[in-house]
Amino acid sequence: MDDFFEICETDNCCDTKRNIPLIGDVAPEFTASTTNGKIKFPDDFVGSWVVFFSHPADFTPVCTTEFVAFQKNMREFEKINTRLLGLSIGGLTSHLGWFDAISKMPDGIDITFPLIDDLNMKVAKLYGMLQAGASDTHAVRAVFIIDPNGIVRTVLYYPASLGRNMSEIWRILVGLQTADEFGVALPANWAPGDNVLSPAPTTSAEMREKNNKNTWFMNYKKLDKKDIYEKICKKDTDKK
C-alpha cells in the first residue's frame, strides 16, 4: 500500500504525491470495516465484476438519489456478474443511520450492499479519490470499474454537484464484457444489439479481402444482444 504514496522533494509542491490506479493496473488492495462487516479487498471479490464507487459525504442529496439508483439496480448488475461496493469519509455509526434514513424516504429502500467505513480516508487516498481542487476531506465521485482478475478497467471521476449515469455504468460493464468475450470492439454510442467492430486487417492480403463497400479498417458485424447475454450472464448462473 505504501507504493502508492509518495514523498515529493520540490520546495513548491504538496507534501505528498498521490499515485491513482489507472485503466490496467491491479487494483489496490485494503482491508477495511464495512456495513456488510469486514472485506479484504479484491480478494473477497475475485471472480466477479465489480463497481468500486466514492461519495462525498453521508446524508448528501445527490448520494442519497444515487444510492437508491444503485440499490435498485443492483440486481441488473448481479445479472451481469457484477457486485457493488460504496465508500463515504464516515463511519460505521454515520452510515448505518444514513441507510436508516434512506429507507424511511417517500421513495425510500434497504441498501444492501456495503459502504466501506473510511474515516481516516486511508482507501480515498489509496484510490485517489480525495482531489484538491475539489476538497481535502470529501471524496470525488469516482468510479473504478475492476474486473474478476483484479484489474482496474476503467476509470471515471464526476464532481461532487453531478450524479452518475446507472445506464452508462451498466452500458461500460456489458461493453468490457462483449469485447473479452466475443473479441471485438464497440464504436461510439454502441449499445446491446447494434453491430460492433471486428479487428482491422494487419496485412495487404487481409486488407484486399476486407477492401468492399466500407473502409478497409473499419469492419463492422452483426451481434444479437441474445447471444451476448447468452455469454455474459452464464459465468453468474454458474456460479450459482
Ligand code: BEZ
Given for the second form:
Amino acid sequence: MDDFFEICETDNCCDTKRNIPLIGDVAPEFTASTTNGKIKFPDDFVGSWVVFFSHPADFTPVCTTEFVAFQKNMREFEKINTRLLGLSIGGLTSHLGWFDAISKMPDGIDITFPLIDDLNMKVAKLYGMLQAGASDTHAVRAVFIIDPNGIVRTVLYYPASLGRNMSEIWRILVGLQTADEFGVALPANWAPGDNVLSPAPTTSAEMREKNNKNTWFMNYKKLDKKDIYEKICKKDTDKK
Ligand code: BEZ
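Take the protein just shown as the form predicted on its own and give its structure as the form predicted in complex with benzoic acid.
The next block holds the full complex; its first chain is the one shown before.
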C-alpha cells in the first residue's frame, strides 16, 4: 500500500493531479465562442442531455468521419432529448473552413451542431481533454455525457487512431435514461427490448421470496422497448 502512495507522489499519475471531471461531478462551467454563437455551459443546456466530445484537430480524416457520423445521427440524439457539443483545438475561421470542406465532400453534409473555438485550449484543459502522453497540443477523443441537471454521467476516451461508435453513444444515452426512469440496471450488451436487472435483494426475506430460476442476486425482468421510448423520447409538445 505504501508503495502505491509513493508511486502516486510522482508526476503524471492519478486523476487527482489532473483536471478530469469524473462520473457524478458537476460539469465544470465555461463560456465559449462556437460556430453557432456564444455559449454558457452547462447553463444553456440545462434540461437536455449533452454529448460533449473533443477532437484532436480540424481537417483531419478520422475526425471528419466522426463529424459526418454525429451530424447524420443528430436527429436520433434529439429524439432522446440530447444535444451535441463539439470541441476541436482551433479557431472559428478554421472550424468554418473545415465545415465548408465537409459540406463539399462526395458524401458531404452541413454541420449544424456547435463546435467550440478553443485555440487557447482553456476548455480542453478544464475537461482533461489534453493528455500529455498523447499530445500537448491536440485533444484526445473524449466524450462526456452530461445529464439535464448538469451532472457528468459517463466519460469515454478514445485514441486518435480510432473513430467513435455512434451506436454505443446512443446506447449509453438510452441506457442511462432507462436506468433513471425505471430504477433498473442493464446487463452486458443490453439493447432496448432486452431483459433488465432489478436491484439485488438486500434482506434475507427478500432473498427467500425470489422464486425465479436464476442465482438469488440475478433478478431479470422484461421491459418493453415501447415503454422505454414512451418515457424517454421527446414529445413534440415538450418545451425546448
Ligand atoms: C484524424 O482525425 O485522422 C487524426 C487526428 C489526429 C491524429 C491522428 C489522426
